[in-house]
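Below you'll find only one chain, the form predicted alone, shown as structure tokens.
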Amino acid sequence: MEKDQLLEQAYNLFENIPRESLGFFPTPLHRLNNISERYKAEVWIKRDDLTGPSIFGGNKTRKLEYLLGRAKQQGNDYVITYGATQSNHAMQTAIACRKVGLKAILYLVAVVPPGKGRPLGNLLLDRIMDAEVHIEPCPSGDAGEAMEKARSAAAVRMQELEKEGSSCYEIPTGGANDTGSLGYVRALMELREQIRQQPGLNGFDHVYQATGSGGTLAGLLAGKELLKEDYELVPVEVGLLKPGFKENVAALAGAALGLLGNKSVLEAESFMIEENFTGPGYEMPSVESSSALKELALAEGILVGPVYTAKAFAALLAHLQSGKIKKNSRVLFWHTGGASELFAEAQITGDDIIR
């Protein structure tokens, strides 16, 4: 079947899915001219850092269109979600809730403890949006244990609100569920249209993106299956990988397709995860990621975030340099946001980017 026909059919599948309009779409797709010349490849960027609705956009806005669509459909008053204190997802949830008249409650784990003074980065944005913020300490360094405590506290808070006559819609970390992943099925449909409209661009050989909780990746995999795309998807892990991650992502992609009436089953063996660019760990920069952040800024004037997108761009540059990406290949870097992390604690940003 022709790609145009597949795209038209895909749009029809979304007709009855509840959605709140939050972002400004399509986000720009453009060539990185200086990087392309430097590495003798066709390197493009998809600017999901510009999704809106504020200047601090990102990939979560696409997910939240469907998540908050469901929350509004069900008549909820509150949205509860989770993340680290500098969570892009939590920040974008707080902003999106303001736009659609919902109240955001954030349970955040202090993987990197916030300073005692004025809040920084995304935590400052959460406060500006008057989100109800609860911070769970992480003194042992076990973020999983701290998150379980946060979830228990959230369950108690939901019970309190329900007794008061309010209802809550719970969104998992990163918006990583089947409903949220629909945002990136739709994003691939948008990309297909942009490719069709771009003279001389017939598609991509490789697509690079940062992956953490797995919801964006699941949506991209589901969209790739739905539209029968044949490029290599390269998800770059940022320090959150746990046993069973690929199996969970494959199941999530299948569940997202199921919401659209598609019965395709994805196998964990059908995709790879690039695990060599996490650096010391989550929310900790590496020499490679700081160098990649700086190189993109100096070459193109574009900022990425140290926690996620700098690590994905570091992988892309390393693969260009090593020849893993062949000369003249067409490569897309999917910028999923995170530049607001540059205004976070020094442990997150690192010192290499200002040397």
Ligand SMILES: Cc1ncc(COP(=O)(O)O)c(C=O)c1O
Contents of the next structure:
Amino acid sequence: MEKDQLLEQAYNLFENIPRESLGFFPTPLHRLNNISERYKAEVWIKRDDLTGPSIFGGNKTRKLEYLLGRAKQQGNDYVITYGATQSNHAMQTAIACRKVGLKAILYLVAVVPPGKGRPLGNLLLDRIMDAEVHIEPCPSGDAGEAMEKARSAAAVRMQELEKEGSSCYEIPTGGANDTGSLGYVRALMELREQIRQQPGLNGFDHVYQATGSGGTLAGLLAGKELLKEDYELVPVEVGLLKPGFKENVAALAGAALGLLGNKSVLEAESFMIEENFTGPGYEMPSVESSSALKELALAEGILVGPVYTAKAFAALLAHLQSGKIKKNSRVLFWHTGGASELFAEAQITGDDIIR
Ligand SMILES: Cc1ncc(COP(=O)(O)O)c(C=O)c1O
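Alt. form predicted in complex with this ligand, vs. the form predicted alone above:
Okay, now the whole complex, with that chain kicking things off.
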């Protein structure tokens, strides 16, 4: 089937899916002229840092359109979700909830302990939004254990709210479920449309993207399957990889397709994860990620965040330098946001970016 026909068909599949309009779409797609010249390749960027609704956009806005669509359809009053204290997902949830009249409750694990003074970065934004914030300390450094405690506390809070007659919609960390992933199926449809409208741009050979919970990746894989796109997806891991991650992402992609009435099954072997740019760990910058953040800022005036997008861009630059990405290739960097991480604790941002 022709690509245009596949796109038409995909639009039809979304007809009955509940959605709340939160952002500004399509997000810009543009060429990185200086980076392209420097590396003799066609390097483009998809600006999901500009999704809105505030200037602190990012990939979660797309997921939240469908998640909050479901929450509103079911008549909930509250939304409860999880993340690190500097979670972009939690911050975007707090903002999105305000737009549609839901109350946000955030259970946050202090992977990097917030300082004693004023809250910083995303935590400050959560507070401006008057989200109900619960912080779970992580003294042993075991974020998994702290997250379990946070989940138990959240379950008690949900029961409490139910007793009061309120209902609560629970969103997993990163918004990573089938409903959330629909946002990135839709994003690939948007990209196809933009490629069609851009004279001289036939498509891409490689698409680079930062991966954490895997929800974005699952949506992109599902969208790729639906539209029969043939570019290589390069998901760059940022320090959250757990055993069984690929299998979970494949299952999530299948479940997202299932919501659209498509029965395709995705195999974990059908995609790769780039694991070489994690650096010292989650919320810890590496020499490469700090240098990539700085290079994009100085070459193009565009800011990525140290936790996610700097690591993905570091992978892209390293692959351009090593020749893994061939000269004249068409490469897309999918900017998923996170610049507000630049105002987080110094441990997260690192010192190399202001040297
Ligand atoms: C800025 C940014 N980029 C990428 C990701 C990764 O997205 P996902 O959790 O869907 O894998 C996140 C997740 O929090 C993020 O905040």
